[in-house]
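We begin with a single chain expressed as structure tokens, specifically the form predicted alone.
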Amino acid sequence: MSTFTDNLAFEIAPLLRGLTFDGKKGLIVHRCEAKSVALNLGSVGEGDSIEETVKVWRQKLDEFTSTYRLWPAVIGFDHPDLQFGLGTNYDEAVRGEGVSMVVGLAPSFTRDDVVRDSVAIVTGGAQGFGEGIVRSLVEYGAFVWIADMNEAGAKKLADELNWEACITVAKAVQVNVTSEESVKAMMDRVVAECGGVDLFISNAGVLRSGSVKTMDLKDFQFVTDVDYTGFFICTKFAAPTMALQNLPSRAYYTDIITISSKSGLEGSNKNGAYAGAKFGTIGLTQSFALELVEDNIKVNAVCPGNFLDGPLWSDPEKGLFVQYLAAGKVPGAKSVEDVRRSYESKVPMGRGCTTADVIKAILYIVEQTYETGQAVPVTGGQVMLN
């Protein structure tokens, strides 16, 4: 049986989030400070099992709600060694001045609300597809951690979003998805400040194109380390927290979504490192989905078409248009514009993929609780599944 003796913050915080985010009661966690009735769940003793503690907490919650005919506005617990706050008042939580989680009745539910009041992490979130996903999730009401190697860029984006919203809706955290130590540190910080994570989007990715005849091994391994192994490492450290959140109610759905590519659905000429890594992420997606379904963790992939307006493609120095022109990947192309037109002509809908296209797929995946292990194409008809 699991106990609380190791890493108390990491184990207890998700349990409290799971208790308050109980789908059977139709309740959601709110990011606002409550001043009304509170429930103290009591002390957590070292050596107490997770299962027994949750049982006691659930009994106290049931007794409270049956007696007062309402849900407590603040739920807290005592432990002398616990130095973190939970959930809603993020500034207070960081300072360690209180342990509280605020809950309230869920509003009317539409697809626009599926990520509202959720805690999300987006790796590679400071630019490109990742930045667009971050902006969209904030717009739909999620609290988003912008996880990126480029900490300055992530902080700049978070500051902009927080200024526009007039509240804290995003935070920056530096992470290297190829490092277990870095990903663990990121998860520990998210759990300590927010109590858990509801949506993990593994978006960080790199691309090096080139012929198999001439490509350097170091370039091949670089792509594989970030695009394939990085997804494994992120899932390894996100899944335990999500599993704990499900423990109290057994009805707490969370999502891990990897941003794969249409190149994960079909081969790509002179782009084998990238296509191979993306094919691999879909294999991981299906395997992780089978394993984690018992924890109500859904694992899916989104496979976008080419994001032609993003820096990956359009950067004037390192973009794919420039790389493909230099590599002679588009026969007869004499300019970057020729390369772009060639790629647009391959899409039945005549344009590249956009962030708006991808976020619709993400919202569908989160809303759909009866699907896991899928690779959802968002390609304008360029790739059609059999």
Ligand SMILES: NC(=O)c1ccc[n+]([C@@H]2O[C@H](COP(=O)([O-])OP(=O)(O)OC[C@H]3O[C@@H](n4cnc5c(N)ncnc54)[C@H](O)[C@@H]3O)[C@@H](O)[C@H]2O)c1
Second form
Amino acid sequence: MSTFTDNLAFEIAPLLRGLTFDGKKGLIVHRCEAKSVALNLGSVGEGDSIEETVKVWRQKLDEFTSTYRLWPAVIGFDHPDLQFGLGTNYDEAVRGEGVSMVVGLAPSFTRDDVVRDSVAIVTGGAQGFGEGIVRSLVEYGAFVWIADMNEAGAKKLADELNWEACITVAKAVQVNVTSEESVKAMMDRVVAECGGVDLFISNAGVLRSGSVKTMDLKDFQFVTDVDYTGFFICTKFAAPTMALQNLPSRAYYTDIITISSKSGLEGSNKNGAYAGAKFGTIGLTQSFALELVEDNIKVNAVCPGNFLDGPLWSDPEKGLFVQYLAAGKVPGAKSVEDVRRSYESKVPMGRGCTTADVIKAILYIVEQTYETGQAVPVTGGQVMLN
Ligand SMILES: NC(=O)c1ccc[n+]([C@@H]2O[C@H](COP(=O)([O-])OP(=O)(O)OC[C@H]3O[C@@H](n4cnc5c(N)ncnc54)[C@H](O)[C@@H]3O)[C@@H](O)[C@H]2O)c1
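What I would like now is the form predicted together with the ligand, since the data block earlier showed the form predicted alone; can you produce it?
Then the entire complex follows, led off by the chain already shown.
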């Protein structure tokens, strides 16, 4: 038996989200002709039983709901009453207009619907793999928080996606994944506005290569802080909310996915800080998976091969192709193209990894509810597991 603490609002929100989604993707609302409906769920206070409260809420919600998928949003923590909006999308939910809909059959569920109506957070979502993941998740119907240190870049992407969709499908939130305060503030905002999070993609990462003989400790620690410790901090603050979402039905699966690397599966010459951190994320993945399975939180890693078209490699000024050419890392290479061909030739499937490849792995992980703690390679055959 668990009880509410003094952090009441941030506990109520995920519970409500869990209750309305109830493990079957969506609150289903019967015919209701009023433009908005006020449903008084009663008051709760510190020390009250969570299980008993959820039972009462379930009865009240069941009285006016049946089977249509709606998008819940929890807003208004500044008000004495927590406001809980419902809609077929975020904008409707915030305005509380969705309950005015008269609906027919529940929509069919196809493979592309795996993340539809989910709330996702993508750290490092402003560019590179993260940006591609954000775009795909929005395309497949998720509501995405673009969480990045680069707030301007995140906002630009959110504005573009919202403009294209003509509704709010993404929001920018500034975060530094190496700071507990910053990640907590991000989670508080997401819970305040969306009630919880279904899919947390820990993607933010940095790379500083260098020989173990000469690398500065501060460079080693910089990579470790973002790529390894950042994943710990994100999981620490996402998991309690996800656990509450699961609590009402015990059938509410959520996902934490870290974007590791093929360098998390095999060593990387003169790139030990990065490979060490990426190996480490797989150790965390397995350990967190064991612990969080009781809350129906799956924890997995995706291990992409080199994203040769991404900014890390292809930036014309500081990309790895330019750096490796200048450093003579590829014997005989006379141009950036030579360096690129050399890296492509290491891949049995003959090309670099793309975000389209990575998103397929993400959708598989979310859809698969009989697997956790895995590291899924997406390397064109460059790394093969034993
Ligand atoms: N590029 C590749 O070839 C490749 C291959 C395998 C795995 N990966 C992994 O994929 C992920 C994304 O890589 P990418 O190449 O797209 O990177 P990128 O450098 O293009 O983008 C990284 C994003 O993360 C943000 N970021 C950096 N530090 C942050 C922090 N402390 N807090 C919040 N945001 C922060 C940056 O602002 C940027 O928007 C990384 O984890 C990386 O290790 C990349």
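The term rigid core refers to the maximal set of C-alpha atoms that superpose within 1.5 Å between the two forms. Residue numbers count along the first chain shown, from 1. In this text, all values refer to a predicted model and were calculated from it rather than measured experimentally.
The two forms, fitted on the rigid core, differ between the two forms by less than 2 Å at the CA of V347. When two forms of a protein are overlaid on their rigid core, residues whose CA moves 2 Å or more are considered shifted, and A356 is not one of them between the two forms.
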